[in-house]
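Only one chain is included here, represented as structure tokens and corresponding to the form predicted on its own.
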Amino acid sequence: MARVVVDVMPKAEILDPQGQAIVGALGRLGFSGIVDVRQGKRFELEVDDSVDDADLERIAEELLANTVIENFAVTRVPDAQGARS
């Protein structure tokens, strides 16, 4: 078993209204120096050894991300105990 993380973010050229709202809220809360925020999604998958990297890329591309407006990164997370309990 393994844990896989898929991070999905809006492409740089895509407007991120949620990120802009967070920047505005940070300013209103008194936090300065925050110039930009991009908000994305994180998926964590528990997979068995039969799921290879090509399958994971296909899952991310076809289901988890809208590749027209989002980029994604698939990462296998090392775990000293194998899989999370």
Contents of the next structure:
There are 2 protein chains.
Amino acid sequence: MARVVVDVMPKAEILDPQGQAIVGALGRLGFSGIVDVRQGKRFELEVDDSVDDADLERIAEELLANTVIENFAVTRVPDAQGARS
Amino acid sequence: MARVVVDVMPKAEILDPQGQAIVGALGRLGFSGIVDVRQGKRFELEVDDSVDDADLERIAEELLANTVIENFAVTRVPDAQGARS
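How about the form predicted in complex with a further copy of the same chain, since we already have the form predicted on its own?
Now the full complex is given, and it begins with the chain already shown.
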């Protein structure tokens, strides 16, 4: 069993209105110094050892990301890591 | 200028219907061996050097995550890294 993280972010040339809304909200809340925010998605997968890197790449490309407007990165992580703790 | 990543994931005890839908879709698409998927959010921030770790923690806790149902992790990353390239 392995844990895999797939990060999906809007491409640099794609407008990100959610991120811009956050920048605006931070200013109104009194946080200064935040120049840019972009919002994407993070997927944490638990996979069998039968799932290889090529499978993971296909899963990310075909199902998790829209590669027209998004980039993705697939990372295998040690079990302890991640925001889930 | 620094780049900061904030990962926000649903807590382990919180149901994640989006993640479960992905598990179901993967099965129908012929990918086997995916035991669990959880979907969260990833924020990439560009911040001034005036923004310290305490500020980032407050931003994540007060604006980016709903700490009733989500955990978050704040990470400063070297400029080259990230799914944005």
